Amino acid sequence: MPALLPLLLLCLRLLRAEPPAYPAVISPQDPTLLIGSSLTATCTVSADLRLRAQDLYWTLNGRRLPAASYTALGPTTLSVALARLNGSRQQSGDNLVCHSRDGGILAGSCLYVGLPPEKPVNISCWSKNMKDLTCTWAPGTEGETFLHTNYTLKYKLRWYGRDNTCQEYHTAGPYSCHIPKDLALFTPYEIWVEASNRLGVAVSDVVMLDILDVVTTDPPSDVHVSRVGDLEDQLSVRWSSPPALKDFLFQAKYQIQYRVEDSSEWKVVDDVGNQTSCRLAGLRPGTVYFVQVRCNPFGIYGSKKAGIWSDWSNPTAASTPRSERTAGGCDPKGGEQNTTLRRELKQFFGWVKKHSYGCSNLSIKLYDQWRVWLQKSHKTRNQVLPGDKL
């Protein structure tokens, strides 16, 4: 035993040549705040140290605060007094440190200023295929708490249900959730949002729904964009319906957007119905057009809501024939008459153009004979017949 008295002796001497483990202490520590809250903050440094309050300033996130700020609340204590504040630059807290003189960090101190969250708002949901549910939501009518706040997706069985947490969160967008399975038909769910931070909880209004109301599918397959004959102002659109639903009872309405290849301007189709073919009128001649198609899946298995459109498909590019009518070309003479003629004719035309806009079938069988006869018309005024002077 005598011959331990002087390793014990060396290792105490070791111990106190050490720094101590904390050399100072801010109190309070780590502190959640509402905005425009004041705090008054205390440093007091470890005797150990040898420092005294004067030998010591703070910061926040890295700024030095003004002297004024400060108060020597006994030899090695210093406080700063910090009003109205702000919200946290940083979802994971202010920074406050206090240091001493030469720079060294003494201790740290998080301050968390912000908002209780809102309660969420604008829930919407769609099932895809009926295999699964998404929801979305918004985070209320401020928004932004400066807090990190955390967003819980419940739902249940309307009537005889147990809670279930959804557990796959920003799939389409920051406040979103996905449900990827194990959902059942014919039976309405409830559906809320509970928001949580350092400052509160709020929960959201509770929204009921059935699966087959809010069921979306895949856009359009096999979509073909074909020109029509010789005609120079149509395009014939064909597509097939969404495979994933082929086996369920539903109805779909379909709709189509086009454009020219040098715009970004689309024109919607909106009167295409459950038919899976349409035939654009009114075009460009010679012209480049783009073509997308969506479907709406609506009365699935005799629901009564209106469906949620799909995506659109992707874009299918044809272009219409060039016109064949030449600037400069000859006209035979027929005076007067022949002017009429054509006035009238291009009136005609005009109105037939006009009320066969889109996939309407309104006069389009007139509208084809037209269009043939009027481009055999011209093809026959410009041909240079053997014997004519140039």
Given for the second form:
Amino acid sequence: MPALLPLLLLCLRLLRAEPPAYPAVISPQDPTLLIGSSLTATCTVSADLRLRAQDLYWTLNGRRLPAASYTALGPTTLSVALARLNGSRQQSGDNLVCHSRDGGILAGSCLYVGLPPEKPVNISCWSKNMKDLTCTWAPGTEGETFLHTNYTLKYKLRWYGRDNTCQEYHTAGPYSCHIPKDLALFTPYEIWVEASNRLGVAVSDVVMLDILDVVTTDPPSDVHVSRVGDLEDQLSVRWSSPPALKDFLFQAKYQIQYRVEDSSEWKVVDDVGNQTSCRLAGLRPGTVYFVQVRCNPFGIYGSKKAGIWSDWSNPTAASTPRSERTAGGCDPKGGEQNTTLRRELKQFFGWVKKHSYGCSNLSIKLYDQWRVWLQKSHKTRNQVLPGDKL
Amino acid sequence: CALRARDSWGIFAFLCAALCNLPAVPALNGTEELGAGQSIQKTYDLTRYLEHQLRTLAGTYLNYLGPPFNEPDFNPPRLARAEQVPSATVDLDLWRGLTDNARLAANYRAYSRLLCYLRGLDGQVGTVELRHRLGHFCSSLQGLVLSIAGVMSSLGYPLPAGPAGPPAPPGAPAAPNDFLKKMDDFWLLKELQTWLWRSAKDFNRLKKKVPPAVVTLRMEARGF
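Show the other one: the form predicted in complex with its partner chain, since we just had the form predicted alone.
Then the entire complex follows, led off by the chain already shown.
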């Protein structure tokens, strides 16, 4: 009796009506094709399902395919002819599905239709403080390949060394890679990009570069913008050379850009040289300005190349002093002369106050009062000289 | 499947903050009950947040799979392989009758498994954007698993044993072709959605039961 039990169980298992794991099989399964090619696919239904070829239909990406393109190749096999295929609608592949008459899915196949990749182009790289290297490139021709394309950046030291592969992708956009360490100076690198997809591989031209020729750095730190005394049309800008390269920046160039608070137009000062200060002139009085500075560490270790500009420093704001005329006073006549005279008088009174005792009444207010009085009387009365009230 | 340290660090810190953020109550069993209550609330909130995140993720992913997968009434057959994904669907009476321990354990086991499957989705999947979304969702889901573990331990329940080995060993159970893999991915997302709906109800139920239940459970543990 016990010996029969396993046999019984086995029989029961075979007789139990289980749905087949895969009701139908499509051929070819997940093919890769060139755009414009044609394909004949077949769907063979499992015998247990008791479906016939005429009970089946096809859809491609959810759209039913015309019955005119079907051919029954056998009692349980239906084929469909697809001509001049377009590039895949999605990179995961076009969904070609074999259905039973009631719409149920029996099987599916993913069609990958596209083009082989083009040579990547425009490889450009930069090194931050000679510590690392970031490269970007562009896929060849605007054209879509319709297939998922993998890019691999490779590099090696010229004349010796084995090929290395960059690992950190997408650090500066979709077509970029970052090499964080183990870079050598003074020997050029050969760099290239390989593009590959299901239909083939394409390799870019090799770019040769020396790390020292593509150095960039951080923006200058400690940017201070301040007024120049009372001068209404000038501001003084000072900064420190970026700390990471400060020992090497004897030849660096700087650039300043500034704009008025409510304008988006930047003015650039190009001939700053390698000073770490500069005076901006010809500005508008009583206006808020935003100022930024950037650095180009060219000529590092004798490199002859142009170097790469850093990012702009964070904007620093400062305002020019208001001009006297616009200080809310109503001065209908005199214009420029009065302004200068007034300013000088102010400075004079300030000096007198500092250097003498008992002159607390002496101030510009007195001068103003006198002018008011002068305007009131047309006749020349006893002129009260500014110093008289001493 | 190992929890990546990088992902769990922030979530662990959050959990610690949640569990340690107890008001100073002089009552005897006070602190632990309040701690569990707050953890349950936070877990509930997490499930709602994940539900919201999943809607965007699923939308993007199904568009990547292409029609008919992104059609609203799409309902492919569930093949043998898809049954490995733990199902949230359960008889109503059975669900009502679950003990707190069983309820929590079911959630814990399901999400641990789902997390492993989701992580397996990565690799060559679609665009960089999609991979980022997926990565972010996995981190949040891991947070949910940890949160459930926190609730269980604060109520004195042992954690269920981890999922038996990696769910997709190289070869056999992996989908044999790309189309079947797409169907598996579809059902994974569907099941995740159903679980999140169900968990919200599970934790709502637990929220109402916890304070008196703690006393009851303690008695259970002592064999009364």
